[in-house]
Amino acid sequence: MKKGLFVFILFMCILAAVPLFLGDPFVCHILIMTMMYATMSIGWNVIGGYAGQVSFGNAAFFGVGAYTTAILLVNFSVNPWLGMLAGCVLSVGLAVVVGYPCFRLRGHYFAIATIAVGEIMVVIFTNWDYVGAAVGIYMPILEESFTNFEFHSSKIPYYYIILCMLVFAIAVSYIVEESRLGYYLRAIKDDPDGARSLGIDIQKYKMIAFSISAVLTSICGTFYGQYVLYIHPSSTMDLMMSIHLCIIALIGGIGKLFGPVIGAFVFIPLMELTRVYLGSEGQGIDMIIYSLLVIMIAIWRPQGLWALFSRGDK
């Protein structure tokens, strides 16, 4: 077993044991948000890291997952877990609709197109009365249970649910990386014209990667909605969320299996702690800290922090 993989497995075992010794709800919240962003960044890494298509619109999939579950629960009393599946289906549909024309664009044009799509989604949901418009949607308070996906007395169940989602995302990413799909995506990233000359259907495989990214992001949208029990366009489709996913992968290591996980465990606690302890007095300082962190990584570790642990491993 590679040393990096062993360290990661040990780290995941420690994470699983943390709630047994954790007494501070705020620390638990930080870990929950960290693992949620790690899961989403892994999804971003499939399309942005392996396929080389930098997307700044992944927050739209997060919003679709959150809103689909919320609308089905509030208006039709559909179980949140079924709402999660419906959100995944709709997110894949959105990925296909967006990807079909946008994948014909190259480089920064694709990134700009995804920004436009994300902003269009925000405008639509902000002005759409059926989904609560700018007011948002409040989830109904249901009996505390795993089936209802609501827990009121403790955050620990949410902790283990998002931990399972993170493990699922890593497993999916590993399968992609080690499969023919992963080799095709890396070939498309490195030399799209060469890949096309070898008979690789670039449009098809980019679409598959984008759909996988959409699913992993969508399930986090459902989780977030059930975790906070309130959603609105600014909290679920904000452009900064998409940018954060990119920064997390950059810090940890773009195109690396465990890069987004390491990046999330550096970036999200830093973001949450600066938000809480600096407050309004430190407005803007948090962005300076993030910028300095990215600059230092770009200068000293351009391959990301995962290079510190892997030494050639994935």
Second form
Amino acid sequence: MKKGLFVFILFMCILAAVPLFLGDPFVCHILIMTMMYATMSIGWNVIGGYAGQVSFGNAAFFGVGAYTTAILLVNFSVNPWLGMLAGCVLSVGLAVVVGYPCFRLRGHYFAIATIAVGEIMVVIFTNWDYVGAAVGIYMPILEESFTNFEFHSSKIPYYYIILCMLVFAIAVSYIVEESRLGYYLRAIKDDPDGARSLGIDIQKYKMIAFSISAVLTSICGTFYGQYVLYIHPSSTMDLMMSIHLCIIALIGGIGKLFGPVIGAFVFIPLMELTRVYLGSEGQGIDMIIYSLLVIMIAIWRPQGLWALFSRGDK
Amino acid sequence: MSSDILIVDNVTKRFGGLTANADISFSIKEGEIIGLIGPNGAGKSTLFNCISCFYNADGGRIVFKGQEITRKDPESICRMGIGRTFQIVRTFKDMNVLENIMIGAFLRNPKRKDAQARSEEVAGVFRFTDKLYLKATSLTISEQKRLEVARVFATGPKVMLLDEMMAGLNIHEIKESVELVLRLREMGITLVLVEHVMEGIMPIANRIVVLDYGEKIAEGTPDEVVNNEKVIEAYFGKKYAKRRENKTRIQ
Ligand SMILES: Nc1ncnc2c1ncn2[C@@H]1O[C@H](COP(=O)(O)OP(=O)(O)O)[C@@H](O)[C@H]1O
Ligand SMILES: [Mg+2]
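Starting from the form predicted on its own above, please write out the structure of the form predicted in complex with the partner chain.
What follows is the whole complex; the chain from before opens it.
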């Protein structure tokens, strides 16, 4: 672990130093998106990786975070940072409401139920006038400052905010992994009945994991809204986003602390670049590329790219 | 009566038309070793599942330390102090030996460091000290069965229900298992063992309960039970029992 910590700190230092050398807004944007997805995918990994409860509905938390912050800001002039907190509370609420009935389902039923929940959210938000329906919400342009969570002259402040969120997510994931919760989640994934026979309230621990997952996703929703200053249902709670979170973890290494980070740094730049350079005539090429990526990983590195770095020690 | 730690009172469990446990009653005193035997399909594992609340009994009551537990759930049962193993090994496949035991130890030791220290002690009792970092799946089946017992032991049970822990072991391993069971009793644990291995269970059990086709057909000391007509019939068939009866009459 000593070596792992060293690599981690080195990596974070490099990330922190990048804006000092690379002022290019496009590179900056890609890195921001990468770190945002890494943060969310770490969140996905807590429930989908450690606990083995595959969620295809995590984008709903992203949407709740983004919409809560936006509505509080637009309609009630509530500071976005407070909006972020409120978003987390609502996201945890949603996680509990969805998790309570769904975690009783065995096997893949949870995954299917989360797809349904995610899609229901899209339908509701697309038709709900109060939240702007299909048009969405424009954030008011405020004076740029950290307190207002808005910056117009440069992307770099956003870069550092999302970097902090990423570090926070890694810290949370690390604490989970090293604590009783992490051990219990792995036991639940491995053999739920065996876990119950050892006194583990599997329902409770799945709920805790799902709530942590919800928070880490929700803060990214808030961030995204403040970064783009415009949100609408298909940009904030699309099923594809939920699937990407899963694929990123899969590419990097499911159930591993740094799996989602590695996955995001491979997947997101690739996606963004194909989208930009192939443009609209390349519609679907990005999908082909990442399908190939997933197939290659499945064949050569079923444990994910993470396995390249860890050499044997599991 | 007050020394009965576990009471099984008229427990019935049906699967559709099949009655896997029919009005089974017996009670267990603290510190006893009880053997639960019977041919395959007699309902032994089902009874374990009822006691540990993996199944809810359709009728009857189960009382542990004076408290009715019939309708509780498996995790509460474990927390109350009844630990069980499974007939088919269920170690956590992706974890090593130490981690498997830690999952049990966490119940009474929420801090990771304490759980690890406790697990290392437990590993000593179960002779895993030099195998702590091996994957559970790399162990032999008999070692995996022992690991399962170790991991339940780490939850700090008062009663342990062990389902066929000696099945498939060689003579040497059976001897070790027997010693282990006796050691657990010395530590104050009451044990119920489902066993087919008679040379394992008969010498150490205080009492034997025999099931056949879901019914309790006999209960008594090992000696009483092996000479019981119904038991011989259940194991060897009516013909053999008759022949044996005639023979003893002639003598
Ligand atoms: N979950 C179940 N569903 C249906 N039938 C079951 C189930 N569990 C056990 N049985 C049946 O109940 C009977 C008793 O099984 P079991 O308790 O496993 O016997 P034993 O452990 O004594 O060999 C068998 O006929 C078995 O097929
Ligand atoms: Mg059985």
